[in-house]
Structures are given as structure tokens and as C-alpha cells.
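First, one chain by itself in C-alpha cells, the form predicted alone.
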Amino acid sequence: MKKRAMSLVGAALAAAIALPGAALSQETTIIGVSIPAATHGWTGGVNFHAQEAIDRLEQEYENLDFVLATAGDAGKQVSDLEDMLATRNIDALVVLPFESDPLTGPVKRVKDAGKFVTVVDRGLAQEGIEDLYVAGDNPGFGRNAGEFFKEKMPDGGKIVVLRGIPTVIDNQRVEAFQTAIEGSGIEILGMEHGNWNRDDAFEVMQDFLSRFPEINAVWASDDDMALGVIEAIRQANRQDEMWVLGGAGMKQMIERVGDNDTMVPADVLYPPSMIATAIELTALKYVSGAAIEGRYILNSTLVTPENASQYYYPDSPF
């Protein structure tokens, strides 16, 4: 499904919202919500705003029930899924599966059985399976990523990087963000794998530091992973050597962005808020008739010090 397209069907979605005697039928429709639990920031992010979807939803709309299930592993989720079918009716479902390989065939179940599906970030590993699927722009994140950094060291540099877990995702971030700076004379010293977590990536960081004796600057490409790089520059105290950039849309970080920290002069969003992108185009689905199949790709936005109060959620955990 073309952006445009799907811009239009948001806007079809702020209708019906508006007017929740838009809704097509008066028969309870039942959706589940698969989730992972809030084992880290940006997923602690997506439990918040899918709770926030739901709650908003289930108000406007007497006709509109939700079944929301949290899962530590894919095990669990598994589970949940099975119990959703079996013995919750579902009509639709949202899941945003733990891990891709595990959760393919239980979802082809729940699609095998007439029910509306949409999946969120992680991917299915066979294709087709979902009607809808929604997820941030992994080779625009790394892009705008690359092309912030070569416009903040237009003369070139020194800069270190370290990368996720290594995942599909993972390779389009750096792949991208590698094009977007090749010519510019930024040379990257050392690459290594944090795993989107604040301890690796604070240990990470101190063998960077050690290392070499000039950087100018890091791409941490992660929230959580910038928070223990800036740790461990902090600790060395050479935070007046160089800049950081992360990446998700952590409010502790948009806010350091939006207050012109110079060590945080940005931030390249990949929100936890697109679960909610989601639920809502699902049940636009059931609430308007609207034709909701395709896929829905989110603009990985560069947050800077002028924006960044369009995306600071003062009460969301991440």
C-alpha cells in the first residue's frame, strides 16, 4: 500500500474516531493484541502506547473489545496466541512477534482460521502471510542517520559505531547508513555488535576509548545503547571530544535533543508508538469499512532541537 494511501486511511481513522456512530455494525468485534512484555525500553515504549490505543479505542467504541497479552518469550507468546483462537473468539489480531521463526506458523494458524491479521516490525519468515503489515524504515533510519552525520562533519572525521543484534534489521541500518557517507572522508575507526543494550554497549564504548585516542563522534544507533556510550565517555571524561547519535525516540533523549545538549544534537526516530499505528488501522477496518490491507511504513524522522516537542511523551516509560 502506497504512504499516500495509507495517509488517507489515518485520516479516514480521525473520522470514524470523531464520529463513533460511524461504526458499521453493532456486533461486538474481538481483537487480540500479542505483544512482547516491557523487556527493555523501546518495548516498555510499545506496552505503554498499546495500552494507551486500546483504552482510547474501547471508549469511543462500545462495539470494540480488546485482548491484550504480554509475552517474556516466544514460547509464551505462542501460547497466547493459541488462546486467542481456542478460546477468546478473536476476529483480528496485532502481534508483534518475539521472535520471527517461532511465531510464523502459529500466526499462519490464526490467519488459517478466517482471521484478520496484522503484523508489527519483526517480520514473518514466510511472506503473504499477514493482510497488514506496519513497521518503521529500517534503511531510511540508517540513511537519515548517515546524512546527519556528514552534514555535521562536512570537512570528514573520526567516528566509531556500534550496531544491534545481528538481525536482517541491524544489517539494513549500517548498510544504509555506510552509502550514505561514502565520499564524505568520515572514516569509521571501529564497528562493533551492543546488542540494543546499555551495559554491552557501555562496555563497548570503554574498549573504543581505550583504543583510540581521537573520535569525534558515535553512532550508537540505539537509545538504550547511547545511554551507556555517554556513560562510559563520561567516566573516561573526554564528553568534550565528541557527539553522539542514537535512535527509537527515548523521551530522555528527545528531551536532551530538544534542550540543545551538544553532546545529543539529535535523534532518528523508530517510535514503539507504531503499535498503536497499528491497532488503529485495524480496527478502522471493522469501525469504517475501509479497504485496510498492504503494508504501512513509517518515516524514520530525524528529531532535532526544532521539532523535538512533536515527539516528547512526558508519561510514556520510554
Second form
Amino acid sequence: MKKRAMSLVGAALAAAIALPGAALSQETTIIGVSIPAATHGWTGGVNFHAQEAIDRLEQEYENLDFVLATAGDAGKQVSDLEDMLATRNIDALVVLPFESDPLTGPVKRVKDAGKFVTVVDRGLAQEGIEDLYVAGDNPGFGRNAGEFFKEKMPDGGKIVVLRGIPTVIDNQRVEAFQTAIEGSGIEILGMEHGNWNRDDAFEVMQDFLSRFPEINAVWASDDDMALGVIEAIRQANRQDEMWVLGGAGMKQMIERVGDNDTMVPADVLYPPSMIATAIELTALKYVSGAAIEGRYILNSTLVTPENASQYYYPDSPF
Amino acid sequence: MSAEASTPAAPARRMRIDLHVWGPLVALVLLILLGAFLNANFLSYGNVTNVLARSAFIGIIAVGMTFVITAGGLDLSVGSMAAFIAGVMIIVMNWLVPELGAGWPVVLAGMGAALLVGLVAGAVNGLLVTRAGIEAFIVTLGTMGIFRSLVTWLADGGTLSLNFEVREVYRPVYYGGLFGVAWPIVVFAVIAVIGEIVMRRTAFGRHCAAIGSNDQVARYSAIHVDTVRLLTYVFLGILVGIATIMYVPRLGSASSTTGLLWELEAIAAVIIGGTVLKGGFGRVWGTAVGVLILSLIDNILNLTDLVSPYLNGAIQGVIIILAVVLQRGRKAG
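Same protein, different form: I have the form predicted alone, so give me the form predicted together with the partner chain.
Up next: the whole complex, starting with the chain shown before.
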């Protein structure tokens, strides 16, 4: 497994407990993996890391078989799950739900059929369905970003915020961010949705730049958006006036942090490789017999020039 | 030819045309007044340049879409096609850098590739519609999925980025300009004027309208219906290529989210501008006004705190419908 900062919340992930593994290893275990299609940078990263983890595990363990399905919308994902259950005879399911509510029922049916269920990133609407939950820390993502702003702007300042697609994830991040900067003298001039999209963020930032004569920093809250924002700032020739904090851990951004780029002083991780963590942990249950059930939350680590090299993956498309 | 088909309705049509003419312009003027009233920077050089330059991509595509719709067709694939062309352009340019060095030859080769791919993609759409006789909606729905998947595949699910040095050479195509007018605005204006002339003053434009109002009558009038239809898709493909040439230097990247929903924005702009969705009547300058209306709505919402950002989509929807009501409402009463 990749070495990276993680915190283990209430999970009993002990080192391999030697169970009589012979019986387990004789017949093939089929693990279904259902993830959203690569519709933007981050999900592209999810696809890459899922494929990579599957290839690696299939090579390493003969008795593991994987079924990978990508879905462009929630409805397609429900069909994928039904097909996996009906025709592919899966023993375990790793699912990154497209949306929480529509997927809760279908995932519960998989669970009721006696399968091991791992849910990644987006929690289900009903508690206690999944055996294992692997996710990033969304409030932590906003909080760490907020703490960084406070540290960089001890005397306060004027900032603008670009939000993602209106979702629970986005709300949690923004609320935690606002709580973190409370009372610091940092004033949020404006907040608009850039939909985690480079083009949208470019246009929103152009308009922020026309609207506000003084901006000290931008919380772009996503690396794709940060790239659009930086381009808009460059067009207005106001690079020296402000810096930008993105998020997620896109390789181009991590590289810029590592190069001490003054416009990109840091980044906050929300690694798409969490899908690999989930697949590996699920596989571990079948190859080692270790206890896996529980919750596994990955830290939203702050990447700075000092530690950037640890989080740089040149081969990833994200 | 079109005159023959519509002679009985001529008096009624003249009334309708009057309202058609003023509807989109009135909406545009109202929006400009609203923007100027809400924010002092609205009419600044910087903001006007931003709005016009970002309208250019959809605008260039929408001019071509006007011809397709006027001739009774539809093209849902243009957004995906733009993404695919952007992807191919970037790959071609990155691939040529070691051969030619990072300079204008590489950029020109990329532009050539964009026009070629646009032409071929448009021809595929057009041939499937005219030769295979499949409805335009279905053909272009299919190619929309194909182009989108191809760019995702080319980018390996991530983002294709243009070589950094080439990008610096190419950058002025979006950010530079002629006498202070940004290039995308110049190109959009030139294409809109040419489009208007072709629609009004040439046999091709009149043939499009004739085919759109009644393709059987047009056929009996010795118009090469299939050829004209095919050409509308080919021209649209080339225009998508031109739009992509202006788009790529902006952010220097292409991914599966590039050009998302451009097709709907282009179609909306065409209809707001007074072109009839069923075909038979098209107006290029109206399309240009429609594109500006759509960009202004976004811009004004970003420049103010009037409404919750959650409601931006609703405001856009209301204004689009109002703009069309303005030009058609009174004829119903």
C-alpha cells in the first residue's frame, strides 16, 4: 500500500491475524468495483488508481478476480450493481456512490445478499449498511485550508471563494472553512460556484477581478478551478497582488508547490487514490483474513514546499 | 422558391417579422441597462472584453448552427466535437514539438489539424443524416457520445495539457488582439458578418430556408437538398474547429469536461435570436445577439450578490424564456 499520512478512526485494522487461510485461498473471490466515469480531473484520478490497484492485486493474488464498472450517472450505477449481483456472482463490492440517496437502496440489496460492502468517499443516506467506509475528510479539507489562510494572513485580508458543484461535500468544506477563519479579520468578498471546472472558474474569476479592485488571496478549493483562476489573474496582470489555494492534489499543482511558486504556496490533499486504499483493504480481507470492518478516514493533509515531493505522482493523469 | 411556398401567409409574416426583429435586441438592451445599473465596472473595457471574448466560442459555433437549424437539421454533437478537436490539436502540437521546435509552425499545424478534424467530423454527421437517412437528432446524439468518449480516452481520463513553450507562443491568439480588440472577438465578428451575408444574399442561404420549410417542395424546385444539408454540417464542423482554435490558447488544456453543454447553449442562442427551431427561417445576427444575452446573464450574476448562487440556473432559464416570449408572445394573442 502507498505510504501516506492516514488516520485510523475506530477501525480494527490489525496486522494479518493468521487465520487458517488455506480454505480461503483455494476458490476465487470476485470483487466488484463500481465508480463514476471519468467526467472530471478528480474522477479521472479515481479511474486511474482503481485500474492500477486492480492490475496489481490480480497479478499478486491468483485467487482474486475483479469486475470494474464505471457509470456516467446514478441510474447507470444502479444497473451496474444489479448486473454484478445477478450475473457476475461477486463476493464483495467496492462502491464510490455517484450520489448518496439514489444508491442507498441498491447498495443495501447487495449487503442483504450477504456480500461484503465497502463504501468510498460519499457516505450512504442510511447508516450501518457498509462493512467498511473509506473517505477523505471534507470538514478537515475546509478547516486545513482555513487554518492556512489564517497563518498566511495574520492581519486579515480580502479573499474570494470559488465553490464546487452544490453538494453536501461542498457545503461541509465551506462551512468548516468559514468556521476556521472566523474572527481572523479575513473578509470573504464574494463566493460563487465554479463547479470544479476549469472554464467556469476562469470566467467566475474574471468577473471577481472586474468587481473587486483589491483581492489578497483566492480559495479556489480545487486544483482544476485553481488553474482557471490563475489564468484569469494572469490575464488581468494582477499576479503580484494575490495567491491561490486549490485542493485535491493534482500533479501539476503539487509540482508548482514544490517549485516554490509564489502564486501557489500550498495545496490541500483530497487524494483520488482513496479508491486504491479501499480496494486494497477489501482484498486484504480475502487474502489475509485480517479484520477490516470499520471506518477509515484519510487526512486532508496540507502540502507545502517542504513535503511536496512525497505527494507527487508523475504517472497519474491527475 | 421559399417565396412560392409562403406567399399566402405573406401579410401575417411581415407583422411577425417586426416583432422577431426587435425581441432579442430589446432583451439585450434591457440586460445591458440592468448590468450598468448594478455595477459600475460593468461597462469597463476589461469587463466588456471578457464577456465578448468568452462569447466567441459559442458564438462561432452558433453561426454554423443557425444554418443547420434553418435547413431543418440539428447538431447535438458540437460540444463534444470541440472537446475532441481540442484533444487532437494538443496531441498533434505536443507530438510535433521535437520535430519543429516550439514556434509558429507547430501552432499552425495544430490549427490545420483542428480544421481538418472539424471538417471530417462534420462530414460524418452530414453523411449519416443525408446518405443513411437517419434523423439528425439520433445521429448527432450518437456522435456526441462518441466524441466525448474519444477525448476521455485520449486524455486517459485526465487532462491533456499543451506543451508549456508552445502555449506561450500560442497564448496571444486568445489574449492578444487587433487595436485593443481581442482576437476571439474579431474572429467572431468576421464570421457573424460573413454568415449574415451568406444567409441573406446567396443561393445557399435561401436554399437552406427552402429546405427547412418544405424539403419536398425544395426537391421539386431542383435544389440539391442532400448536398446543401451535408454542407451545413460540414461548415458547422469547420466552425467548431475555428472555435476550438480560439479556445485552446485560453487554458491550454482539454479534458472530458471541455465544451460541456455547448451544444445546448448554441441551440438556445440560435432560438433566442429568432431562428425557427423547426427550420425554414434563420437569422445570423439574431444568433449573435442571443449569444451575447446568454453570456451577459452569467456575467451580471457574477458581478452582483442579488440572488443566491444556487438560483443562477433558474434566473438564466427565466431570462431565456422571456427573451423568446418578447419576440413571439404577441403573435399568439
